[in-house]
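Listed next as C-alpha cells is one chain, alone, in the form predicted alone.
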Amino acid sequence: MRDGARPIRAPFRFGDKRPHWWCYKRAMSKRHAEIAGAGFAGLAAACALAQRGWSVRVHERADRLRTTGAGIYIYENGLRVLEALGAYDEAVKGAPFAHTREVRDDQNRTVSVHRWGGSRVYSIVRQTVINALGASARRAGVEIEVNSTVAGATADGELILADGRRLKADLIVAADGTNSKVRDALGLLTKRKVLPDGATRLLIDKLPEERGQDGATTVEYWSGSRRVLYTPCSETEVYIALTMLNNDDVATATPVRLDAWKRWFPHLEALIDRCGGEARYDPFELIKLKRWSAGKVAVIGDAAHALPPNIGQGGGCSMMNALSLAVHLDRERDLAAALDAWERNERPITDHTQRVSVALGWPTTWPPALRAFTLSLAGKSKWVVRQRTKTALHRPTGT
C-alpha cells in the first residue's frame, strides 16, 4: 500500500461474472495521485481524477477551504467544467447573470459598453465556487487533508510534507498558488514577472434597492490611474475591486484609506463609504513554466499560467487544465505520454489567454485621454472583441 494511501477494495457488482482475480487486479492497479492545494484548480483536478477511478488526497495549509480574492467572473468556458464536474448547480445559486460591463472615464462618462449575448458568464463569492468545488470532490470519494502544508516534490511522484512526511503516487498535481513549493522544486520555472497594478478586494452588503436586481451590470470606474469596479456577485453581495499603481503607497492601503478613494471619486463618496471592511491587496503577476510538468509532477493553477484579472480567466483557465488533464490521464495510460499530449493541446489557449490579458493591462499607465481613446476603439473593434472573448466561448476538454 502507498504511504499514508487507503485500502482500495475490488470493484464488484450484483451478477458481476467477472472472475475475483480480475476484480483484484483491477482494484490493484487503481492509480493514485496527492495534490498540493485546495483552490480552484486543485478541487477540479481532485474532482476530474476521481470521477475517473483514480484514489486522490488533497493538502491543504489552512485550516478549511477558503479562498483569496472576494468575488469572480466564470464565463461559458468554466461554466461548462463545473457542469462537468457535478459542481454547477451549488456554484451559481444565487449568483446574478451578468450581462453588462460599462467602462466610465475620469468625468464618469462611458467610454464603452460590453454585452454578453449568445454565452453564458455568472458574477459569483468565490467562496461558494470552492464550497461547490469541494462538495463535489468529496461526493467522488476525494479525501481532503486540511492543516497539511507542503514543502516540495520530487519528479519520481514523492510529495514532501513540512511535517516530515513523504507521500508516494502515482501522479503529483501542483495546485499550491504562484508561490509554488512544488514547482519550485523541480525548477520549471522560466519567467515570473510582477506586474505594475494589483488589486483591493472585498465584499459589501447590498442596500435594499441593490437587491432583486434581474442580472448583473459591472461598473469600471476610472480616476488616473486608480479604478473602481462595482460587481453585484450574489442575492446579498456586491464585489469590490479598487485597482492601482503597486508604487501608489495611500491606494494600496489597507485597511482601505477611504479618505483618499473619495478624493479620486467624489461621485462615487456612498459606495466607497461602504468598503471600510476586511480587504485584502495583491500585485497582479505573470508565470510561465519551461513545461507544465517533470517526471509524474503536473503543474496546474496560478503555479503554472497566473496572469492579471483583466479578462477574468484566471480561475476559468485553472479548472479547464485540471479537467482535461484527468482526461488525458484516462485517455493515454502511460504517464510521459499523456502529460505530454495535455500539455500540448491545452497550452496554446492558456498562453492566448495570458497574451491578451497582459495586454489590456497597459493602459493602466496612460495619460488618461489616450486610455479613453483607446478604449473606446477596442470596444468596438471586431478583432479585440474576439480576442478577448476567444477563451470564454472555448469549449474546454472532457466538456
Ligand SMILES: Cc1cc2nc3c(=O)[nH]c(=O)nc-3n(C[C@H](O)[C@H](O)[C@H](O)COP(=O)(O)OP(=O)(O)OC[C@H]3O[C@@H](n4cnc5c(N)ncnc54)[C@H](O)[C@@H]3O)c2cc1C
Contents of the next structure:
Amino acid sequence: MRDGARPIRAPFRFGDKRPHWWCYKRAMSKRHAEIAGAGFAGLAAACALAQRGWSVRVHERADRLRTTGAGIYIYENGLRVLEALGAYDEAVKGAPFAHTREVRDDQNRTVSVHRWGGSRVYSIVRQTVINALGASARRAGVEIEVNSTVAGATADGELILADGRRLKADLIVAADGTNSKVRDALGLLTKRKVLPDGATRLLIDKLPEERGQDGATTVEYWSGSRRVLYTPCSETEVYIALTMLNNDDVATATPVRLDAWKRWFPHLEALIDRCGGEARYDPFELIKLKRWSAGKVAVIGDAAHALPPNIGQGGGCSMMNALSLAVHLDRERDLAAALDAWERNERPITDHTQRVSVALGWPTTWPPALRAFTLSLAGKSKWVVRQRTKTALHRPTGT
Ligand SMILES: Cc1cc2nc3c(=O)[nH]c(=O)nc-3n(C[C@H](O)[C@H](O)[C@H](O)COP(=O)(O)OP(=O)(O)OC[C@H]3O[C@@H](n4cnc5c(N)ncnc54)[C@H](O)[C@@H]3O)c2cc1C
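Now show me the form predicted together with the named molecule, since the one above was the form predicted alone.
First the chain shown before, then all remaining chains and molecules of the complex.
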C-alpha cells in the first residue's frame, strides 16, 4: 500500500550561489533509500533524508504507524531533533514539562529529588510522537509502505522483503528494532544481553484532581526489587511503568496482578486499582554492534544500540543517530567515508548513554537499605548527575 506521495522538486533552489550545472547534476542524481521499520529511528531517518533531497521509502510490518509502550520521556537532545525534523510542535502538544523526579524508598520516604532546570524534558504519549514523525515524513515526500515485512538485506544495497521482492537502493537503513532482521543478515552483532529486569507499561486516565496541573512530577516508588513510576504525560493520561526482575512471575504478569502490587505498595492502593487495563511487559536489553554499517547498509536505533531505559534515552539516541546519519551523508558524498565519519563522531555519546543506563540498573538487585543509601548519594553527587544528564545536554549533529 502506498501512503504519501513524492513531491516534485525543482532541480535547483532559488538563491543558490552554486553554478547551474552543479545543482542540476546533483538534482538529477537523487539518491534513494529503503528503510526497514517505522519506529522513532526509521521515521526520523526518513524525514531527515527526504528533507535533504533523497527519495525515501519506509517498510513497516504493522498495518499502520503504531508504537508499543505507553509514554516516553524526551529530553532536550531529542526535542532538538524533533524541531530539526519539523515534528516538534505536534509531538509535544498537550504534553507536560516533566520538571521534577522524586525517588521514594520502601517506606515511602523521599530519598532524592532532581529538578530539571535550563533544559527541557517532556513526558509524552508515545503514539503522539510517532504520529508527528509520520506526518513530517509524509510532508517531506516519504513513501510509507505498511504491511511490508523485511526479511533481510545485502551489503551491496538490496533490501529483501518477506514477500520475495528485492529492492535496490543507494542506502538501506535498518531501523527494525531489537530483533532486526537486516542487522542479523549482515552479522554485525557483537553483544546482545537480556538484562535481569524489565517493565510493564500502561496508560491510565487522569482523575479530575490530576488535571490542569502545571507540568509533571515523576515519582519513582520502590518496594524490594519492584518499582512503580508515576508520570503524567498528557492533559488526560498518566503513564505508569512497573519495573521488576524478569524472574518475578507475579510482577511480570499481564494484565497487572493488582492484588500483588497493592500488597507490595500498600500506600499506592488507589493508584494500583486504576492499573487494570491493557498493559505490556518487556525485558530490558543491551545491544552492541561491531560496526554501525556494512557496505550500503546503516543500522540505527534499538537495532544498533538498545539500552535499558534508566535514563530514558533509547528513543532520544535513536533520533539523534538518524538525523546525524542524514547530515553526514549530505556533507560527504562518498557513502563509505560518510558512514565512517558518522559512526566515529556519533557513537561515543551513545556508548556513554549505554554505560550510564546499565550502571543505573545495578541497584535493582541490591538490598533496599543499600539501594536507598546509594540513590540518595547519587542524587547529591554532581559527578553522577553530570554523567546521567550528559546525553540530554548533548547538542545533536544537525540541530
Ligand atoms: C520500558 C521502556 C521504557 C522506555 N522509555 C524511554 C524513554 O522514556 N525515553 C526514550 O527516549 N526511550 C525510552 N525507551 C527506549 C525506546 O523505546 C527505544 O529506544 C525506541 O523505541 C527505539 O526506537 P526504534 O525505532 O529503534 O525501534 P522500535 O521502536 O522497536 O521500532 C521498530 C519498528 O520496526 C518495525 N519492524 C520490526 N521488524 C520489522 C520487519 N522485519 N519488517 C518491517 N518492520 C519491522 C516495528 O514494527 C517497529 O515499528 C524505553 C524502552 C523501554 C523498554
